[in-house]
Amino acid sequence: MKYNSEECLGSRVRGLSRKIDNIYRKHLGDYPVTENQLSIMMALHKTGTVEQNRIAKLLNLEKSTLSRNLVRLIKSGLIDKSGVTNRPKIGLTKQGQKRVESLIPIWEAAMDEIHAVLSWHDLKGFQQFESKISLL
């Protein structure tokens, strides 16, 4: 065997993702929103109303993951969906906009906790890793 299991990048990246997700969960506390939902809402806060597939690409989410989260966010009144069935547009409602604005300091606190253990070189290295893997 060419590699041993400890060298499996897929497993290692998923493990890191779980650790980072736990930090976000800790900071989100009692807010009824998951990390994926927060990411979707933050992206819509930045982009405004856009086609649903653009958010999926931007966040690198599977269509099923995005759809499942959108159902919950729409049901909660945080996101509106409009347009034609094959190219729907999604955007934050006024309530969704207010929710994002209230969550930004919490998101920043989670980011601060993560960045507290990473040096500038770590972050640059991660950006380089991400860029190279994105080419695959």
Second form
Protein chains: 2
Amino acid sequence: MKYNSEECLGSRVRGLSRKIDNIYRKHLGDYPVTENQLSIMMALHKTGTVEQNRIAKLLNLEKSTLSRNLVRLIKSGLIDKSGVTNRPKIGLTKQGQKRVESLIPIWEAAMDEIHAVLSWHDLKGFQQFESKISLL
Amino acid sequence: MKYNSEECLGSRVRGLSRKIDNIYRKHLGDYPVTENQLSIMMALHKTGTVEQNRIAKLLNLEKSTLSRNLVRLIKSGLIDKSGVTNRPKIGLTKQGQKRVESLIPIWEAAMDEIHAVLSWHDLKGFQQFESKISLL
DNA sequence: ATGTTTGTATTGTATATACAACTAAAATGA
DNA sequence: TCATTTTAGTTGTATATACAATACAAACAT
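For comparison with the form predicted on its own, would you give the structure of this protein in the form predicted in complex with another copy of the chain?
In what comes next, the whole complex appears, and the chain from above leads the way.
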């Protein structure tokens, strides 16, 4: 065999993702937001109101997946949608804004926990890896 | 803010995982196995028949998640379960063995595609990152 | 102007994931 | 030995994910 099964990058990155998500979830505790929802809201916090499609590309999310994530966030009153059916814009509601801001310290605590074991060099290494993969 | 929202490791690793999974899926095409199922079967291919729990730990999978993944694989006749209810052992069936073997070239092609953009240094960097995270 | 192509969103269907609650068996202790 | 604790698996419930099919509107072409 050309590669060893433990080298499987799919398996490894998937496992890493589960592990890191678990850490975020631990910090989020009972907060009524999941780590994915947090990512979407943080993206919107940064970009402001934008076309739905742009968030999908930014987060590398399949359009149908984003669509369904948004249904939940809209139902919770954290995000709203405006414009035409076909090319809607999405943005945080006031409540969404507030929610993100109250979540930031929690998010930072999760980041702190992870960063605690990482050197600058490790982060650089990951960033390199990430940017290479994004070429695919 | 202490960190920039684009630095969010949860979001980044999750996105990376989606991206890499997409590549595997593209190579798998209509093959009647998903990338997760492939990972579980590859692990069993390596370990032989073992306690279910060991696979969960190996792949960092929640026990209930593995339990449900196994239901599908057992129904497909690729894996079987033996021993007591509480501490069963799982292993590839003959059909499962064959399936894994026929999948290896496909898996290698996916690995090749990803490795094509990665230098030895990139892989080392990722490995470092991975091993640090596993300390958490 | 109207018919076609293209880009975007949603729905149908299936898998993956985790936490909490429950069940069952093993291990431990008195 | 028998009661208690610990460990492992499954089920209930909810979110996340993607592909295929469908729906719709904008852009384009003739």
